[in-house]
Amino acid sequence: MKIALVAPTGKIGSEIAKEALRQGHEVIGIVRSDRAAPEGLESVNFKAVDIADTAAFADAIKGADVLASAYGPQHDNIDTVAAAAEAIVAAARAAGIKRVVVIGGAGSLEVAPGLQLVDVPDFPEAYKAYALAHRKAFNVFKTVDDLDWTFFSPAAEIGPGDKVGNYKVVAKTFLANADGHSKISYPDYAEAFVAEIEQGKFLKDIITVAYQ
């Protein structure tokens, strides 16, 4: 497959790009500015583009089978997540790409029917702005009927680690193991993310992955 990937050089995005390359896919990397290819990503076709420029963005990704995104700014730029979601939808439409898979936030997953994790009373304040910003992005995708989108939220804890497998992928529901921990490594998340790109099991839905 030809996969266009927004933000392919970040902690999660680079793992997704590497996994896609390992699986034999072609990767178009959408970045903000020209740069040398990081180690392990030499085969990525990097294109510098402002994703807010729909025409330029669409031109850069034209011909791709899937538009994926690892866009996830931190701190002062966190409120740009919803705008990025709108830009991704607009560019996919303009480029004629029907399949979209994006990184989401665990806060939008349900802990009970109709109750999202971010709305529970003891949700950590330090992560609330991040969770609410990603919920705005999720709400953007929920209005989209003409694209086969998937909003792929990691476990509550995601970080460096090995590929160990033993994870589960489900729709809508916050996942934790028997000890109550919700965790996944970057490489295992990337493996599950690329598998969803390939298989398209969860269309127009929010999903997550966590160790069991």
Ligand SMILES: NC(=O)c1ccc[n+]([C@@H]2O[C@H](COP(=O)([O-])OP(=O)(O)OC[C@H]3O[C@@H](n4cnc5c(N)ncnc54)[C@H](OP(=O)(O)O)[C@@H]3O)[C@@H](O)[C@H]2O)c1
Second form
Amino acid sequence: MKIALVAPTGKIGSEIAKEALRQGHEVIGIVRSDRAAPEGLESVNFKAVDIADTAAFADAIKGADVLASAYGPQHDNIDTVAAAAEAIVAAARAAGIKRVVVIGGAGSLEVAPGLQLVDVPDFPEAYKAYALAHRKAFNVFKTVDDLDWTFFSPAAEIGPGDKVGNYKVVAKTFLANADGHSKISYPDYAEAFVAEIEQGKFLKDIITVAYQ
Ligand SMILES: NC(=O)c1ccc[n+]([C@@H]2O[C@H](COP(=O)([O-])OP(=O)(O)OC[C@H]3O[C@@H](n4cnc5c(N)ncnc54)[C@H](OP(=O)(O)O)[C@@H]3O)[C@@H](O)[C@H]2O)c1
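Form predicted on its own done, so how does the form predicted together with the ligand look?
Shown next: the complete complex, the earlier chain at its head.
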């Protein structure tokens, strides 16, 4: 497949790009400025573009089968996630790409019917602004009927590690193992993310992945 990926330079985005290349896909990497390709990403077709410029963004991704995103805000502009979601929707429409898969936040997953994780009283304060920003982005996608989007939230904890497998992918609900740990490594998240790109099992839904 030809996969256009926003943020192929991020901690998670670079793992997704590597996994996609490993699976034999072509990757168009949407970056905000020209720079040398990071190690392992030499065969990504990097295109520097301002994602707020819909015409330029659409032009850069034209011909891709899927528009994916691992966009991550910085600590001083956390609230840009929803704007990035709007930009992704606009560019997908303008480029005629129906399939969109984006990273979300675990805070938007339900811990009980109608209750999202970010709304539980002991949700960690340090992550709250990020979780609320991702919920705004999720709310953007929930209004989109004409694209086959998937909002792919990581487990609560995601970080460096090996491919372990032994994970489950589910829709809507927060997922943990029998001990209550909600965890996934970057490479396993990337594997599940690329599998969803390939298989399109969860259209117009929020999903997550965690070790069991
Ligand atoms: N449990 C959870 O719910 C959880 C846990 C961790 C992360 N996340 C989410 O996962 C996402 C990725 O996290 P990460 O750790 O991989 O983040 P990261 O390492 O900080 O990477 C952020 C990426 O976004 C890109 N970016 C930022 N602003 C951009 C812009 N205006 N235009 C184009 N690209 C832009 C960065 O590009 P540059 O290289 O140019 O800076 C970088 O590639 C984030 O949204 C984060 O909130 C969720």
